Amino acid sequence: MTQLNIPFELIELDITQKETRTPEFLNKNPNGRIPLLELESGQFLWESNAILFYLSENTPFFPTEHFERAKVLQWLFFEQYSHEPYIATTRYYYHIGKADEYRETINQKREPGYAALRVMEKHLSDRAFFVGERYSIADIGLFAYTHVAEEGEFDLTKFPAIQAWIERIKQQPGYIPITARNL
């Protein structure tokens, strides 16, 4: 939103104190999951990558071509199926202070985390970008928990092209920080 220039309110929500499994949020988003996008019209959008493309939609960071388009698509499918189940939770496991509750989960997360990484390592080796040669919605929903893996302790120094890429992204106009706050 910051890189559309769209004016929001940022609410933050503890999952941990249960914050999104209230009844006033359930009715909002009966999964009871973050993040949540309330609309002017007052209507409701859940799922990270669906707001993505919400927003997106007729912006240069959804392409126009139809191949390219579905190309994008792929990718934020791949962050969801191949990618945030495995860096995304052992990275939250680290966060909220209980790794070593969750060793054996941890563990077996790491090579299917290792494996994403590398596919992506591999498309980016000759490309700056995943789809199209330019920054698209596939960057911003594969950046998100790419560029923090290490919290989770995933070591980047092995991927060159990734960490090359992540550099690209921090450099685009209107990026934010996962940490800033009072946006």
Contents of the next structure:
2 protein chains.
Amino acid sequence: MTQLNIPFELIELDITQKETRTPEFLNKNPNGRIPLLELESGQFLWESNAILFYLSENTPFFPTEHFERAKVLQWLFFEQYSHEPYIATTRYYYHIGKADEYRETINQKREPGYAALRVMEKHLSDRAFFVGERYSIADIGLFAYTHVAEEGEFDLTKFPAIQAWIERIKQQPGYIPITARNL
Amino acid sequence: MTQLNIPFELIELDITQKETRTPEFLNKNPNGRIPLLELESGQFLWESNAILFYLSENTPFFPTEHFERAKVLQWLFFEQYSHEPYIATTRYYYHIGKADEYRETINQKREPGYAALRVMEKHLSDRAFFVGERYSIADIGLFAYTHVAEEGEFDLTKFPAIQAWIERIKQQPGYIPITARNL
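Having seen the form predicted on its own, the form predicted in complex with a further copy of the same chain:
Full complex below, order starting with the chain above.
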């Protein structure tokens, strides 16, 4: 939103306090999850990558060519199915101070998390960005939890192409750190 | 593809025999998963819902209105994150005859699977289809594992709106059963 100069207000909710499971919130997103986008019209959109699509369609951050459009979504579905459940959730256990309590779960998530990073590393070995050699929401969606994977003790030093890509993303005009204050 | 009259050849792979992890297959999808779409151009697209998007964009099965387009994707991301990991994988354990072996995992997946069905039931309680009151790939994507959820011992009799929607989908012109022969 910063890169598109879209004004917004950020409201943080604490999932450890079940703030996304209140009747009021469930009226906005019946699935009880964040992020949630509220439009000026009062309409609500949930699922982070659907929000990225909504905000970026018809901008330089989403391709115009038919196959490239699908390829951006391919990487975003990869992010939700093969990346986030391992890399983001592992980091979450560390952040809430429960890495020891969830050690067995973390250990189970380690190999599939590295598998996702290997898929990314291979793809980026001869590319600057994920799709069409230009920065898109495929990069934004994958950057989110990848650039903080080490906070969940994933070792990114084994992935030089990913590391170079992370630095490339941080150099994009209008880039701001996206890690929320409390997580 | 049948509903759009797109000719195709269906090639089935056996994941229990690791047929999606061969070097040949990994050259086509480095993430080693099916489905995989090969175009006449020789290009490959993976992730089931990205394939649905590619095939349906600019057809009646994907909306033209900006917000509705994002809403279709919202439901498809919901399907991949909150539905498939519980409902499809549970059915898979039954299908490969390992429900007893995976009983603890199945038990853990039961409540989140029902949670996804409750979100669907509530949404369908006053709607015929998921988005914009017309049949779209949001319906197709969610129909896939929902209409066979009972094969994983999810009880759909508790969900009358879902049951009516399943019958509605089966009445769509060009509908064919989509359950693969071996699964």
